[in-house]
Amino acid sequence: MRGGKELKEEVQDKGFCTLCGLCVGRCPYIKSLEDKIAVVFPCGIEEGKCYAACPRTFTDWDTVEQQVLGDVDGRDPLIGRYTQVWMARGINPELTRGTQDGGTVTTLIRTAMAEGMIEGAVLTATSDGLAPQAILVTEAGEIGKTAGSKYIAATTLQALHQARRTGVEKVGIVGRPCQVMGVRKYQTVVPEECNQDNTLVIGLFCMWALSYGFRDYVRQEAGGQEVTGIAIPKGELQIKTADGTITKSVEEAKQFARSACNLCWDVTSELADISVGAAEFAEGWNTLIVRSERGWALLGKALKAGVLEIKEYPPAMLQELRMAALGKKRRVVAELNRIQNEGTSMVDLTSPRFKSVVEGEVN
């Protein structure tokens, strides 16, 4: 068995660690700082749940799913398993204020709590429109204060901790791709600690999260002014400011992109109930992919609220999501394929889901 000791050595040391912040909160000998996750003391504990639930350490990608989604029978090699696309956006103003395209995760997850779905929320928040943090919600009221996307990596998971903690015992969790398999692998390691029946996991769409260089970098083109959000449109670095917005190539932003990210391959968050992105060919609005029962009701309840505009998505746009996702599984494999050259094995590479990518089998 493996505990805080081979974690330190298999993902941290090397660079793997995905800064999800599930090991963050539940050992008190894990501690982060900004973009950095240390194990500062060795627990001993030969069989660690850290170790066991961490999305970089082995993952059986195949029983993961099955487990979460084994009842949807369409599955996508690119996008996974799901069961309708859509263009979506928030209509009701005092829930999509400050938010960002089309504001569908703050309305979504103002409607979960307001329809008793959940009781708090695992999001993430920022005091300076840059720097994230971690942050559990239990009033419906401050879930507009964590709106518009943190492109810095954050530790939001270990807000998951607090939740249980406090006796939040329903609870949505907003996050990114290596976050959601993170919550997944949680649920089967302690599901008495993460019971998937009372969680509802919204996934957000990565291709990388940012390390904090990126904030001294922005910090240092506003030029002193007040930085008010980030936005990352196709092709363009958008820093706005109280005096107007900056606009930079995306290069600029991914030269701050984290190296851990090279490992994902997940690109829509696969193994959430409902995955959300911006729709970059329709300004305003957001691509929703509805995966699960609980995610069907979610958007139900959305839609019969009032609160949520769904229409058709373009196939030929779905096709683009398709192709970005089948570009960035390419380069992951292959660098999966280096590093288990090298004696880590993340994956189970024979699957025919890394197999039909490596072989062309998908289009």
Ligand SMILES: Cc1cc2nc3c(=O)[nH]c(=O)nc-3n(C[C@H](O)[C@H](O)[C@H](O)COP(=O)(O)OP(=O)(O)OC[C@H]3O[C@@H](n4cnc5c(N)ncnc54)[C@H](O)[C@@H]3O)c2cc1C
Second form
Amino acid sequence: MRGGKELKEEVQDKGFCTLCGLCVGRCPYIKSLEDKIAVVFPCGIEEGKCYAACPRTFTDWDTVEQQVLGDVDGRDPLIGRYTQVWMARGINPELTRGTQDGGTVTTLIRTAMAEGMIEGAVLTATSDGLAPQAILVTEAGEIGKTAGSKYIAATTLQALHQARRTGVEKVGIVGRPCQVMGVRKYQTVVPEECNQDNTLVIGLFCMWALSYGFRDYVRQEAGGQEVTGIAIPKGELQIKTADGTITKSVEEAKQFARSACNLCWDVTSELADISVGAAEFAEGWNTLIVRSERGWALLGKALKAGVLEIKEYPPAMLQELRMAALGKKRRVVAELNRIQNEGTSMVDLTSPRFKSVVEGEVN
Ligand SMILES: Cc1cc2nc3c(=O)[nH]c(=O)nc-3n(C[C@H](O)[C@H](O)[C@H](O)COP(=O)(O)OP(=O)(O)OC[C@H]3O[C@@H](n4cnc5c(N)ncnc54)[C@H](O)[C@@H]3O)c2cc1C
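Moving from the form predicted on its own, what structure would you give for the form predicted in complex with the named molecule?
Every component of the complex follows; first up is the chain already shown.
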């Protein structure tokens, strides 16, 4: 029996919260401000949905995966279940304006709305180029405003409750891997509030998200110039301003990586319908992993509408992506073991999913 009190003690007080935003907005006693989520009143509910759906309480990965992607045959121990990996990019300039890499995510969300797959989308906007804001978008023309990555962790999922409250039934969500897990756990715990059949989940790749200290750092580096975007291509941090791009080492950004990200096993949003990351070897392109039938349907619609192009993914680059995922998974399992020894069990580390990675059985 666990609720808000335990969520506070076991997740927030220990610094494990990912700032996914799922508990915020569902419960009037949970509030967020920048890097913090706080349970402001111990509600006393014994079986709190906030606790059950939190991506940082114990998660039975095998069960959730089976429920979401059970009919997908191929399973890669490093990038999850999927049917196909492509290079992709948006080809309608009206849809790709201001996007981060190839504009695939914005193009797919626009397509999903245009084709009636979704009525609204839970996305992440910004007003200053840095601080993220959760937003529910119900007008196709508004989607472009959310283009581009905000590397500071965003409580995006709070807008999911806004969708429910305002009667948006078919909803699209774009989120980091922790947010994808939050949505999937939510679907298993309260299916009547977030029905799997009515939800499209587009997951981003993510190694880490940053704390708000990054905003202060960037503002200082930009010296008062307006920040128009941030890019983190291999080894580099690019601060884009109206006057040009300031280039730094990626290590400058990494110092603001949230420690909670050291516990995130998932690099490629393994439980999404479609996952999208940068194709770091080809500027202006994305890596696109199609996982579910819903993901296939969306890709088909985007191709038919002529707004997206795809091409074969180079096998050597896929192996590079897998090895990057393996490196992170090994570091994370070490951390998960450490916190387990201190009394917090977040996953079943004896499951083959985790053991095979540690014992070097995958390559
Ligand atoms: C914190 C973070 C870390 C990332 N790390 C990696 C990485 O290590 N490797 C990699 O290949 N790719 C990473 N990405 C993904 C990458 O930056 C691009 O989002 C992805 O390649 C899609 O590009 P696009 O041009 O299709 O996106 P766009 O078409 O520009 O769409 C961007 C989408 O991202 C959403 N979004 C923006 N910021 C956030 C946020 N903070 N939280 C949730 N959603 C957000 C917006 O709502 C929008 O829908 C990361 C993204 C984020 C937000």
